[in-house]
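Given as structure tokens, the chain that follows is alone and in the form predicted on its own.
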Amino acid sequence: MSLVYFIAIPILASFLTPFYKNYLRFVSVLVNILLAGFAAFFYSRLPLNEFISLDSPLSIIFILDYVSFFFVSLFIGVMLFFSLYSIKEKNNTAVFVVTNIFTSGALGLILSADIFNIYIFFEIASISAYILTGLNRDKVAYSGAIKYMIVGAVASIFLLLGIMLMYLNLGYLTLSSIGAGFHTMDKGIQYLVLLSLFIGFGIKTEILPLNFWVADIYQATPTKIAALFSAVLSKAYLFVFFHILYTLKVDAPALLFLTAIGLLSFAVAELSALRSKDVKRIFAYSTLGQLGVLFLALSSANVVVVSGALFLILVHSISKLMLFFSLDLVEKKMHSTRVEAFAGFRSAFLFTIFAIGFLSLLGIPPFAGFIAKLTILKGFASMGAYGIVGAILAISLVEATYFFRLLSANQRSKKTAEIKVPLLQKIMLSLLALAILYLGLFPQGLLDFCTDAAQTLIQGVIHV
């Protein structure tokens, strides 16, 4: 059994499309079930290192440890729910072809332990995202896809520059070897490498000041595809960025800078959401805000804070998957994602789903978001970082304002359309909501695993 299967199976499922194109929606479900089975098989064998022998320095190394297993399992689960949600779309085979490639790129990013192959999967995930953005095939979609492609090309250039500098100065591409030799490089080169990585991954992790493009892309993207960008893509880039930083053992001032960037990004995103008049843009800015929290938490190098951040990554992915799927149903009925359209639908079920998602993201008990944010705040408090604790709480009030404003707008307005949720979608949304409630009431098992994953992340890639 090989880790390569995580990458090869989704790719093969896409390339063999002509043989079963009428059944691709079922094949996508089976692919994700198969990947979930592989993840379960490997769990008892963690950690795993796998080498694919090629001429040095282009050796390929995959590592499945506690933290990479966390992300692999999360992404497979998200993609399984997405393929089930879309299973009735008989004629839209492009969605299944591209999302299989998207899955392969995201999993490759997580598993790779050599910087060049990280770049390869960086490009695979990015190209599939550009295509997914343009799936609506209208002027707005094509404009968004082109804008995304241009911004993504800039990110790729800076990432490639960082890789080139490391290779020219160290002669290695494996993360463990780069980490061992990074601090022997000239200080100026070190800073240039870190700046290149920050710009390259900063664009993709949607962090200030490099996230000016994000809301427009979410607006142009089909609503259910935006769920994948929020739940999977941004998290994959975020993990790889900090995986590299901790392997390089960057110094405290660099991490403090990233903490400040994360806090500022959180504040600006939440204030932007407060002013928005479109629910999809509000959800996009909300994602940017949560990414800001994750950025400052992952910069802490504190096991408790980082474990809380990992818990929040899972909770946020579940919540945003649920919210974007629900908004997709609203959009299909109301033909709009404007706040006015959100206020005009009638569905007790969808209103409940939105309420659960909002309350969890706000960190209100008994939902899972409360446990995630409480763990982060407790960790910062144990570090004596009371200013960060106060800032997170204060900015969260802005988030509460626009979420409660959306809910109250729906309750106060005169309903113009009743939405009947199909049975399959109702079951899936209910399962996601129950997962949020269950993790809020019984979080300890996941928290223990997140602690192990946090320790693995902070120690970086050890020499293999």
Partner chain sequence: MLETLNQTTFLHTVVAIGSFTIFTIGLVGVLSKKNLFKIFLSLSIVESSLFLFFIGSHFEVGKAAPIVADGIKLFDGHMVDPVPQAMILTTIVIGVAVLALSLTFVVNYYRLSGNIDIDKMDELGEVQ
Contents of the next structure:
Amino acid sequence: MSLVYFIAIPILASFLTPFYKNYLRFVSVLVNILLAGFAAFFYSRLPLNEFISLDSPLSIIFILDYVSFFFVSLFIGVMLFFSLYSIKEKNNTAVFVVTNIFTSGALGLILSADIFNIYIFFEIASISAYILTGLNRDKVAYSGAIKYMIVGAVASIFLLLGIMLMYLNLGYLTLSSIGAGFHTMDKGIQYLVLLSLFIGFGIKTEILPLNFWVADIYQATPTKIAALFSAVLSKAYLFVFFHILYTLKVDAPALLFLTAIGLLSFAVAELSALRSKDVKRIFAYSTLGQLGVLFLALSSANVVVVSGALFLILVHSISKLMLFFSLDLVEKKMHSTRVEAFAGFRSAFLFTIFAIGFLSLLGIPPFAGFIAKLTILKGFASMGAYGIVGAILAISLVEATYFFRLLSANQRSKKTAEIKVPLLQKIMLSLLALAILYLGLFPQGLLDFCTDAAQTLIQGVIHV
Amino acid sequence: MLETLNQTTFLHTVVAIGSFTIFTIGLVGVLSKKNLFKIFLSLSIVESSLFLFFIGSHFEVGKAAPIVADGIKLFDGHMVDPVPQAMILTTIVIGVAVLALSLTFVVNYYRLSGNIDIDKMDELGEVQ
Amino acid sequence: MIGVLIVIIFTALTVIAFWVVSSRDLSSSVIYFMAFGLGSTVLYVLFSAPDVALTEAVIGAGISGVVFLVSLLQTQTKEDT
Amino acid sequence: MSLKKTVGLKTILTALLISFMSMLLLGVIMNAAYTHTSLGYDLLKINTISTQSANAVTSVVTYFRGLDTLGEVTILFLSIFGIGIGIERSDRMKTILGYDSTLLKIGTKVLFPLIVLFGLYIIAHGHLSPGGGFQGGVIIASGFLLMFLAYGDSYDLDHKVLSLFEALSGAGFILVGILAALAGGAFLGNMLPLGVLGKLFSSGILPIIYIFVGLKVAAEITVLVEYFIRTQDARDA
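Switching from the form predicted on its own: structure of the form predicted together with the partner chain?
First the chain shown before, then all remaining chains and molecules of the complex.
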């Protein structure tokens, strides 16, 4: 068994599309089930290093430790859910070709411990995202895709610059060797590399000075696909960025800078959401806000906070899947995602799903978001950073304002259309809601795993 | 005089100054130009400047290409590092793939809207 | 010798890059861009990277120039206003 | 957050950029202490033993870092698939840039097989001389470009065959890798005899991988060229 199957099999499925053109949706489900099987197989063998194509540290290295296992299983779960959820869409071969490759790109980003290989997977994931953005083939979609491609190209140029500077000065591409040699480099070059990485990954992780484009892209993207961007893509980039940072063992001021950026990002995003009149954009801003919290928490280098952040990543992915998929149903009926359209639908089921998603994101018990936020706040309190605790709570109040405004708008206004949710969708969405409730009531098993994962993340990649 | 021109450190300085000048020209183009074609041309220029920088910085005077051909019998330290060349090879192909995709988007967008100016792309944003 | 050549070509490339960005006529921009690709091909040969030179010649100067020109023709825009 | 529309932003960005650039220049040039022990030299040392390929760049691309090449081929496939999504196929497809000239037609007829042969030569000699899968593949595709230019609408490609080619060459690459893994080695590891350095039939698995890469690139770039050169006339679209 080889870790490379996580990458090779989805790509193979996409390459062979001409042989089963009309059945690709079933093939995608099978591929994702197969990948889930691989993940289950590797669970008892953690942690694991594998050299690809050459049995020596000179070759590309894949690493499956606790934290990458966490992300790998999360992404496979999301993609399996997505392919099952859209299994009835006959005329959507194109989506599945791209999402299969998207899966392998995201998994490659997580598994690879070789910086140039990470760049390749970075590009694979980004290009699938550009194509998915332009999928609607209208003016709006294309203008979104063009904007996305311009910022994405700038991001990959700066990432490439960082990689080149590292190779020029250290001579190695493996993360562990780079981590071992990073502090022997000249101080100026170190900061240059960090700045280039920050610009490259900052654009992709949608962090403050570099995230002015995000809401536009989410608005242009088909709603279900926007869920994937929120649940998979940004998380993959986030993980890689912090994986590299902890491996390089950057000094405290740099981490403090990231904490400040995260807090600012959270605040600005929630305030923008308050102003917005389009539900899709509101969800995009809410994603930005949560990513700000994650940035803030992941840069703390504290095991409790980071384990809370990992828990929050899982909860946020599930909640955003629920919200975007339900919004997709609303959009199909009302032909709009404006707040007025959102206020006009009638469906007790969808209303419940929205309510659960909002409450979980806000961190209200008994939903899983509560546990995540509680862990993060507890960690910050134990570090003595009460200012951050207060700030997070205050900004969460803003978040609560617009979520409750949306819900009450739907409660109060006159209903124009009744939405009947198909059975498959009903089952899938209820499963997500139950998962959130379950994790909120019995979080201990997952929390323990998150603590192990957080330790691995903070430790970074060690020299093999 | 000509001796100093042939020294590796001098060449590296030329490569660094030259390629970062081109890099800056390209980036300024990306930021200041409004025509979408111009933006993508500038992005390609920026990318090429990085390739020149990387390959040039790995070259040292007197080193041969990493290929065993007539005259050279063995792989050793008298050859340039093959890894940067392989990396750039990969990146050039990726670059052209992305470029073709983005130009298709531009052409399709033009067909639907008749517009090619980035400042006039106002389909997205808060609707009043 | 190689030092002089590299200095000359780099200067030329900088000028060409400036023309690519600043030229008002889009199709001449594209032609300058192809010239930029050819110039960098020569540089790669000087840097002992024949593989990269060959790739840059067929892709950088060839295919991307064609792609640019054809899309320009399809949008019927000539001037950068 | 319509920062983009604020007037002063561009000036600020440009100023920031220039300062970043000057910092970069100073940092890079003044402190350039480029390393002399690197991955590349380590790979050069083991190149003869582990691949017997005369071109070290080829061994890095197809063998030592074969996974990068897989990713790259995937990106090429993905982009061209994405281009295909946006293009509506119809009967009113026209070849732009066509030249109606008998001389060109006859010349092309003679040149086309030569170009394809040259491309195949470059691909097959990837492990012996400069060039290889990508370069040879693009050269083959440029032969098709010439055919499009000379014959215009009357030149037809069989799309079924082309898409089969695309699928099989890409899948072949991955399957060779998986076969190597199943034969006991690593993914894309070597399972064939290495032969003698400098001979056409040498270097084990490398030429096979490069042939798959070359065919894939040739098919993809041909599709790309066709998408770009044949299109609905913009005036009546």
